[in-house]
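Next up: just one chain, as structure tokens, the form predicted alone.
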Amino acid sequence: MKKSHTKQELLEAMARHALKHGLNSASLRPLAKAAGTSDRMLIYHFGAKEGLIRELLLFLANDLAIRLDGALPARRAKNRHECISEIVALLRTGPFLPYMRVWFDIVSSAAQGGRDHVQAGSVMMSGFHAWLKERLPQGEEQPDALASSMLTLVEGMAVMDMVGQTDMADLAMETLFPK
């Protein structure tokens, strides 16, 4: 008889699988196997594949935010350049690259009309926007606009990194947010 898993344990196991193998080919059977359960038990816990994917995406986003908080100093940045450069440098390291690959799976599915991916991606971006605003230097006059600009630049830089254009991405960061 298989061990009964909590929803949290299932999400943790499926997140490890997604970070290793991506989401584009995520189907119930491989996710269930990775979680040590059956596809029927996943449906029992999450209602449907769409609900499972939505909860998995939000779990991964929360996990990334926790890891970023743990890796970055618990303070506001001294200036705009420090704020964005710390985040970009961290996202380019080994522990965070799998999250970026999964993010591109989410964006790809959203671009193809995946409603759950669009919704989850929107929630994730809103969460990261709020997280970034808390890291901005004290006294910024337009924190919403600045966080939006920085988040958009980080996303663009991630795309450039994925296609081998890191130098171009760095130039954009230095131009828009000089030291």
The other form holds:
Protein chains: 2
Amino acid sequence: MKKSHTKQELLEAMARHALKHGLNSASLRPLAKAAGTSDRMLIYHFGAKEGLIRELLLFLANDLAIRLDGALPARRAKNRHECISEIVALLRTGPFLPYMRVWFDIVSSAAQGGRDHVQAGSVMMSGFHAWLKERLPQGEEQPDALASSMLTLVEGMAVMDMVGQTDMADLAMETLFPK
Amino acid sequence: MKKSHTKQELLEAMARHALKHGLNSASLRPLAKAAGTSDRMLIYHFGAKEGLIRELLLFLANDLAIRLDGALPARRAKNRHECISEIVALLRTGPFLPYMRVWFDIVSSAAQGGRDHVQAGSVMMSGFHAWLKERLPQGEEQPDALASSMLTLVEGMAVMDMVGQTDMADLAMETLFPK
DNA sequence: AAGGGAATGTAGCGACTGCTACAATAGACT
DNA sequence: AGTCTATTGTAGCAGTCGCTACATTCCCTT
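How about the form predicted together with another copy of the chain, since we already have the form predicted alone?
Expanding to the full complex; the earlier chain stays at the top.
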């Protein structure tokens, strides 16, 4: 072996690159450069770009889960409004913006029928749902339904944010989960 | 003049192509072929690809508005649940799937900082909001807030649909706007 | 020490990208 | 009729894409 980058190390570096520069527009040579290797070696390790993307997506899904866990302590919110508004504030925070951009790359590719993207997106939402459920106010009778509601609304708000309709997003949140 | 395609005709044909094959991956030669002309002529008419995309986005925004108007009569829904579930059902309908795919192409590009995409997305959401407001149940005291809520939730549901989390989308809707 | 397989570099292929230089044609106007 | 301008075709450039053939180097095993 000369350098013997681990697949994990490669994925880590490529994930960092994808978070900075986008996922859909990522091509082998820039990814390789970011990971300190060559396109030649990426194909060698992952077989083809398709496999690389698949593994990169799973890595990113896991990475987001870790990042979410680290960002907000696993404690119960005081009430519904505080719960969702904390989450929204968190996602609008600098460190999470790259994840949001990559997230919509994934959604867009999933919409075009990319099965790997659908799967990765599904994994991400499941993880997000579980994470959110642990942070709901105490005593909620239907935590699944409430977590689904909040998560779905949060996703819609993210869409609105991306197209400059932050006001509409905020209004929706304040209306559905008022103080 | 030999053929003298109108810009409008070109945009129409290219919009059809974008709805079929995606917007982010659209390149000049396929677009030109779909419009019965050449990449050479597209550049001639639009100056550069950037201008073409800009005009195509506005065309699509207008097209979506027209399509929405034509799809559901401008009548008031009986209640909130009927209102939103009709809209969701409509958007999940075959003819609207291409628009959803293109929509998330736009959101994804907007997330990457594409100003034209942000603007087009904003126009689309404003139009959608106005359209929805006319179809709210009668007697709602805060139509803007309610329309924003429903629209934002619908967008979140669309995201969930794209990544195969239709169940979560439905659960959210039934929870926030129960029968 | 010899062999073997894993890892890497170099070079390049064919297809595609947005875009352009050059020339030809067609119509409108004087 | 002759000129001018708008429109179009042909050909191609320089760059990027995913991927591969070939050769080399390295470490581990025997």
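Computed from a prediction, not measured in an experiment: that's the story for all the values here. Numbering follows the first chain given and starts at 1. By rigid core we mean the largest C-alpha set that fits within 1.5 Å across both forms.
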query	finding
Post core alignment: E134 C-alpha displaced by 2 Å or more between the two forms	no
Post core alignment: A77 C-alpha displaced by 2 Å or more between the two forms	no
